[in-house]
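In structure tokens, the next block holds one chain alone, the form predicted alone.
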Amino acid sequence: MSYARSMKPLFYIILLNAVGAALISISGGARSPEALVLTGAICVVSIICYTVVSFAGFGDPYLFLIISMLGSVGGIMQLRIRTAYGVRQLKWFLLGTACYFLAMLIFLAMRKILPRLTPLYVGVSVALYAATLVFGRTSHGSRNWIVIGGDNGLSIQPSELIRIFFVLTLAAIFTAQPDKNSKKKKKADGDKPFGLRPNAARLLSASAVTAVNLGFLLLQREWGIALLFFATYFFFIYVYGASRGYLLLNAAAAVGVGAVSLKYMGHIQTRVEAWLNPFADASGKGYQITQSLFAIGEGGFVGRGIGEGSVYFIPEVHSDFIFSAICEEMGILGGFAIVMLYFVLTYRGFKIALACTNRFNKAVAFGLSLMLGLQSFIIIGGVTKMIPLTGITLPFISYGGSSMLTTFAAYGILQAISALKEETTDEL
């Protein structure tokens, strides 16, 4: 394959950024020289990173391409909504690229000891939860932000980083080698596509870690992240072969907690009522979802054009409802393209997991791909009224530095694993 042909996907990223910036300027949007420089910088960085990954043998070359496309769409939409948001988003994208390769190098350097660091993952997570409860700030009903430096200082959402520790913890638990294992058991385990069959100790350990995380998240009223954590845990125990009874027990516990929350917590009641019938109180409880549906419908198939929509009528359009703004201005076809990018990104993550021969790497790749795929589904399903709305971000597109940097780090780990897919598991 020639160099020009291998670089062809980058032409579309450059074209998207150039056309997007031009349309925003023509419509009277962002004309900041800084924004134009940052947009150009993203194109240059995308070319450099893709070239490095492709020709230096760092594994799957398509991960960063898809991320660059999603990040470009996010940067364009943030510039269209507000220039200041777009400039910050583009800066976070460039910083996230550094986090991507830093996480990749750290994982490659520490891959031998990472399966042994379960107490560290749990300890750091608990410390971050405790710091959030003590020093955190409440926003939209959830106590999930730590602000450093006053009202205009740096805002950090610790739960975004804890997501990576959670996946590493579950991966270490489910792939830990038992002290005693018969030859028959080893052979049975080796026939499984994802490694070892979970025994009671593994299941109880994973359940205990999940319960601790969910407990802290419920104290913070972080229902969206709590749902994401539980779904990740549930698929872990399903894939790793937990008994049907144990799966049903966890499902029943989740339904019970949901029912109690729906009965006694007004915040949950409001969201469910808005989901079931948003038009019953379109100016109150259902305002967010009705405006989202109006925007998606107004865009039609091809959209109203970048800069031509009425996105300011959508609450939290720069974060929770950015997908609605994309559909209004780029159409349902544009929204479908975004969904397909997330689908392909998740598919490639699962493909990396299945190609691994190292059990821990396989579990980490599976967990990170699953969690980020579920996150995309939950937020897109919420703004389209498929499921009740939860306040989580759309990866690489929604406004937010913590989410951007940690998601880049998660995919940096996936990039490292894709380069190590032929490495076998060491006996611990």
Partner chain sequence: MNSNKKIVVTLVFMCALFFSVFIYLTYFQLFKADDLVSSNYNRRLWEKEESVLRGSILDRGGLVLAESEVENGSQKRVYPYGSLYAHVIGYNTRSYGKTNLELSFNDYLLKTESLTEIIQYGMDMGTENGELKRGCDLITTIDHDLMRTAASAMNGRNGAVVAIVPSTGEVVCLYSGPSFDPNEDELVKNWADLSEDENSPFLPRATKGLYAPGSTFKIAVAAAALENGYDDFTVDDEGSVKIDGRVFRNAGGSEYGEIGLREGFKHSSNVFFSRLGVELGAETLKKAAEDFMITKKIPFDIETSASAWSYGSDMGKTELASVGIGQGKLLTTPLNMAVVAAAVANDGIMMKPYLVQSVVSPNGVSVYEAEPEAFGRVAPAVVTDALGDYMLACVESGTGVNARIRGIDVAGKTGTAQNEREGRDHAWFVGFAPKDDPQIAVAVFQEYSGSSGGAACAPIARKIMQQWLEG
Given for the second form:
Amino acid sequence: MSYARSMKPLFYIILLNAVGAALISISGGARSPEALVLTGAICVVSIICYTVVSFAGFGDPYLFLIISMLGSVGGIMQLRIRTAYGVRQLKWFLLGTACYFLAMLIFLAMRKILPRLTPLYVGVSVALYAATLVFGRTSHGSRNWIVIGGDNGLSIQPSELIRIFFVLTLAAIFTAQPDKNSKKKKKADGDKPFGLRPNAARLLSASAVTAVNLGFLLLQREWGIALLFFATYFFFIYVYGASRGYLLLNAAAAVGVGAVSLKYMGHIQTRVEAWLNPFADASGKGYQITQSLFAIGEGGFVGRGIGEGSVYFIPEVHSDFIFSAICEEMGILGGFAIVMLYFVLTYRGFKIALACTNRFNKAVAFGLSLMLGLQSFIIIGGVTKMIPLTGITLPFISYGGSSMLTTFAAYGILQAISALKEETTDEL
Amino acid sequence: MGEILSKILTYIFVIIIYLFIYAIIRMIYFDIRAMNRKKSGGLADAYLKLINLRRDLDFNIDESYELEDDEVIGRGAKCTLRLPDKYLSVRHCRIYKADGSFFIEDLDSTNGTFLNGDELGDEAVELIDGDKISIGRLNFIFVMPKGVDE
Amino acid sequence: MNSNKKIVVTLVFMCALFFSVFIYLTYFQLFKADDLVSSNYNRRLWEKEESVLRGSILDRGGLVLAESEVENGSQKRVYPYGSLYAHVIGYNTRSYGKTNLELSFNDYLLKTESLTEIIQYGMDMGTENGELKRGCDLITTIDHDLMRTAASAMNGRNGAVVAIVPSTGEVVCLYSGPSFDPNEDELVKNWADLSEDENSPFLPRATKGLYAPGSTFKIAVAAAALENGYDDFTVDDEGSVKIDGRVFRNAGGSEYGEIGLREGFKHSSNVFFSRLGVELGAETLKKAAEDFMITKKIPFDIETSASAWSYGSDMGKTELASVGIGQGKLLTTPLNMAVVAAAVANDGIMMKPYLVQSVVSPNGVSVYEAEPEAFGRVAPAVVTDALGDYMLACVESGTGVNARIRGIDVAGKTGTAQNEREGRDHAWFVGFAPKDDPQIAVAVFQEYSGSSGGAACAPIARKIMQQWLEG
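Could you switch over to the form predicted together with the partner chain, since the one displayed so far is the form predicted alone?
Expanding to the full complex; the earlier chain stays at the top.
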């Protein structure tokens, strides 16, 4: 683009880290020099990456800025909750930055063959699911962790990585060039009422892939990710030409599965009950959500101050419930700011998809930005009792390495696609 | 004391996030505006056409810029037409429309504004189709296809 | 491209999702959060409460009516006078929450310092030796001696005694019976019995009990008559009158002959006032009730019930007659009737009643000071003067003679209100003294008393007024 880039956003990121560091040190207790060094490192990395992206022509300069901002807020909140979490989170962030550019470079290098790798995506996904089921460890009712190297070893949540493969699979399916065979078939069966529109084969294979994914996820009781996958799939088939009838059929199927699981699976029943009436069993089933709501309510509009809230009453405060802690200490105005950051990030992703001319890249950009936007909505809506709570992480803010690295990689791909777009417009 | 201090710092913390969002949205807004300018070529009354070779410049610039009724050209963020040439002043010159004609006016720029090779003085000068405007390292041709009035 | 259009639709949908979070959270914070955070499951509340030694509640003379003690590291609320103040101060428990003053002044009781003190001395005072910071103390307008007198005079009967200083609105006595022991141990022990007790000990009768005002409402009717030029209205009282087929009788069937407003008021003639009610009409009666706040909720330092006027603009003659004598679909609280008496005593200006005089920080700095505040004028001074005369006559030689105090002019009005229990009328007495320089206004109420206001309530009002004027 054709004008000097403003340095203001960078300045704000640095300022925010400085204020955050001051807050952490006055809130008593945790004064870790390591944490200070790491927040400084975040600032330096933000400056470098922004400059590199802007001047090396890697496309959209906003993505990384917004991610830095979210990561900084997340780092400060983690430090405030527990220094050890914060330090590890900031390290994950730095590592994530590397993932970001790595994913970008890989995507750029392989962009010609990526659309043809559908079987690979499905295969890797299934392998990861199988590995989770065999070696997995159950935590909070979901069997979704693989631990490598004993109790203190590395914990990986494969479903976080599968998110990317899922989007790649759908994108590849929907943008596949019909081969000669299927063309002939189309002509031959053109007048029959079912399955014979040009898109039908794609829709059906997309549905099949999604069904496989959902099946595994439900086995692992990963309801959050299952919901996320279904919503992503649903919008995919909407954008890529499913008829109204097919959309309705899918919605009905989802409702059906939901109803059946509501009836026969205690796990789901509990969640819905806790959503409808958390106070019926506020010390049991409704404990998480009520504690979360108390935190948000006590925070009011402007919050109790970072370090002044009683966030340790909220269960899982460092991961799924981090948004409640943000609302308690920064108020819902602080919460709004976070939601707006996610919105701007999602908007940028959609913008990249819209500007993109390559069909496969467009679908990938659309899918990734849609999925990550939905993910932040699902968990924010969940902890505020807007929608039933399903455990899922808040991108860049929740504690966790798998989530951080894979989300970074996903946005790295978006960055690559935006760079490609610039390339093409310049050529034109 | 700590309670109030951390409250105040928290307010600042949140305000910084909002300022950040504002800055980003502003940048995006300028982006979209620049893109729209590029797209809707030929519809406006007049435009500036770049005559430098783009590869000679070490920064990104478009081939042409449509002129709206009042444009301030310069390096600064508040300019309606921002050009990243470091030889430009923050607010370099202004092109505006009055009575159907376009006028150019220097805004006390350091390196001056040149019209057909002559440096502009304090007064605004009317532009005619085909005039050459030079600012910083950039040379433009002023194009007004429809002509003036009549 | 078609897919671009659908991508934009999806983006709009995402936009709507995020926007709905804003709306939901704002709604949650504005309308839900306050109720929610006061839930017993909110551990923040205990945390906050345990970090501050809850302030004490004192009577107007500085006598401690409620205080907190630390016992084994946790706080305990102690009410030395047991059930006497349960309907004024309320209780403060983890199991059942808070009520009355403990609820409405909770923030003050937990407030550790005033803004001026923060500026003057800086923060974090009084935390040396690991002692808890103290919350602010409430100084109420209640007179403990009057409360004890009221309690002993009511002698366990269900009802209420309210006494107000007419010129300011200070509530010096607010007795409701029956009551219960608000100390947490006792409350936990007796909760089940108390909630099922058919005498409803949890009902604060003075502020939340709703009853027909009976003849005490004639004060408002008489005020309306005087204001609207019915000074000369007379009725030939033959002991009973038939209005639209319904018979209205005087108490005891007495006949008073040709009487005017003054005589009718003094003897509380139902014949006179039912005829007057019909004469005045719906609009005037409603306005009189409105002026005396008998259609509204009295704003007060603790929760009150709204008095009820359940008529539309269209009222039949029998309805008008019923309202004229304070029956019918008309309900009010003892507090409301005390405010009515105080307004008549205060030359027609109704003062807002209040219960908390001031809130004082542990260092003696006042953080809240009640200011006497007028609701407005209920009637011109000429009218209330005349009412005062009628009420004086009522005590001197009418139904209220039992309230007479030697050497002091007492003004008053009795009331006996029929209700759903046959033969168990509610008894009322409202009044003030001394008539020419009123120092105190009272309302005494006995629920299902079965005897007349003059017999059951006037003597109690007399004791209260006498004690206040002597004290």
